[in-house]
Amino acid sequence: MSIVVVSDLSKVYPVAVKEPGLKGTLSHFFRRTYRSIEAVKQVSFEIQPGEVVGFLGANGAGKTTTLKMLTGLIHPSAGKVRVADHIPFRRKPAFLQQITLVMGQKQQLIWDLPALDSLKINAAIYGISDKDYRQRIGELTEMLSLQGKLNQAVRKLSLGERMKCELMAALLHRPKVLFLDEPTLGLDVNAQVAVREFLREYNQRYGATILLTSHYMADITALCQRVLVIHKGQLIYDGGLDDLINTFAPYREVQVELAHPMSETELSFYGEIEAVEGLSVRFCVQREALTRTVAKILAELEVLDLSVTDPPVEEIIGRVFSTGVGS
């Protein structure tokens, strides 16, 4: 049984307009016009439990809208949505008890406190109990790697420490469903990895569901098998990473390192031409082509390597966000 289901699910925002000068100010006081805005426009999927799943899209696609709804921050303007069994918008305890939020530009801890104050504040809230809390507190600190820093002030933290245990207070409720809006934004590598490296273990250990969102496309190659993909309010893509890349990437890159150098008209017969570095060359070609232009290279050219690899994924989502294509 899916623990997400969402159907036909929409958001649209009145926007109030107002016309420039004096006379736009004060018709806008006394009488305002107002538009409709479609941040998501009938978006349908579901996720199954124990499922880690990326939601791709550019700035404004209508992620973290989307999010919101499934948390229960704002209503639905039309459509269905249920979450471990929960209709969101609800905010029902039993439903909160369940799922958790982490938006990796926002933060729930007190500044000046030590984490494990704020911790102490949420095992309140959530009513967990003292042995619960104990355990829990350790077994977090492990996985996270944050021996001695619990203690310490929360702005006397680096940023990934501090990420760390954002992700510990949100996790401490041991929910079921994981809402992650950009958790590894602003971390340095060394943090990225640890975080993900977190995830991971977190979804194995307890069979957590995670929606994650990210623009560093190493967290979804990492952590995600399957993808969703919105572009301007609509989803135009849920399917297997792999399958994206072969949907919207018709294309092969051939590297090849040459003996000696050649013009940029020479090399053009071989291929469409993406980048000439020095002796260093790389071509883009068509999957349905890639068979015969590489025995043609390696007949007729002096090559001292060669080889063949999928464009990066940075790119291809880029060419999706683009394109739009599959809406």
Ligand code: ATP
Second form
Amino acid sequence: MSIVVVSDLSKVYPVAVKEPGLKGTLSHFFRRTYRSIEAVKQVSFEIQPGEVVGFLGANGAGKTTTLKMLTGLIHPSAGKVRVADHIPFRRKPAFLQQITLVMGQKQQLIWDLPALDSLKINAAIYGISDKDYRQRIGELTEMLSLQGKLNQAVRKLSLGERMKCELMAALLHRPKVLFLDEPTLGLDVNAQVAVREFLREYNQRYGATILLTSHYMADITALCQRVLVIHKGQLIYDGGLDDLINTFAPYREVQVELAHPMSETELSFYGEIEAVEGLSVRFCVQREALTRTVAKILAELEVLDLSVTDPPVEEIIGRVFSTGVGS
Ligand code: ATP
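Please give the other form, namely the form predicted in complex with ligand ATP, since only the form predicted alone has been shown so far.
All chains and molecules follow, beginning with the one already shown.
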């Protein structure tokens, strides 16, 4: 049974419109006019227990709004949402025990206190027994390599260490469903990898379900087999990461190592040239022409090596974000 069920979920934000100048301010004061922003439009998807799903979209696409509806922080304007068999907006304790929300740009730990103090507060809020508390702190400290860091004031920790402590605080009650909004935002590459590895291990060890947004495609490719892509509030893709490439990238890159140098004019006969470096040539070839083009290159040119690759996933996603479609 699905642990997250979203159907026709929409969110409209009313935004007060104010004309500039004194006249505008006065009329805004007495008679406000509003316009609507449709942040999320009839989005539907389901997530199975234990799945790790990437949630992709450009800035302002509606990711955070969706996550807020999934965690019950805001009420949907229309549609249905169920998480772990609860209606999030009711924010029942039994629901809150099963979920967590981590926002990379917001922190819950108290800045001037050691992380351990905030963790103790969380343990009290969630009614975690002393035994479980000690056992979980030990386990998470080891998984996150935070030995010796929990007694230090949070403000003295590095950004990466702080994020790890944030994750610890968010996971102390052992939630089943993790909503992670940019958990690696601003971290250096090592810390990003550490957080990513931790999430993978956490998912495997506890079978937790994870819905993750990240601007770093490396997070998504490392963790998620399935992705949801949202564009201007609408879900435009739900499927495997591999198929995303097939859906949105109608071309492949063909890398050829030539035995002898050739001019670009001669090479252009075989396809659209992306780059030429000495004897290495990279062509961009439409998918439907791939077999024909490769056969022609192999038959007519003296080739030392030939490989066909997908374009980098960042490039594809960038194109989807800027246009909403793949081509
Ligand atoms: P980002 O990656 O930049 O965080 P996002 O995909 O999370 O973007 P949202 O924060 O969900 O996007 O915003 C979606 C749209 O709704 C944007 O146009 C944003 O300006 C608007 N919006 C978000 N919150 C509010 C609000 N409280 N009131 C009015 N408009 C809002």
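Residue numbers count along the first chain shown, from 1. Quick caveat: nothing in here was measured; it's all calculated off a predicted structure. In this text, the rigid core denotes the largest set of C-alpha atoms whose superposition between the two forms falls within 1.5 Å.
- When two forms of a protein are overlaid on their rigid core, residues whose CA moves 2 Å or more are considered shifted, and Ile220 is not one of them between the two forms.
- Core-superposed comparison between the two forms: CA of Tyr270 displaced by 2 Å or more.
- The two forms, fitted on the rigid core, differ between the two forms by less than 2 Å at the CA of Val12.
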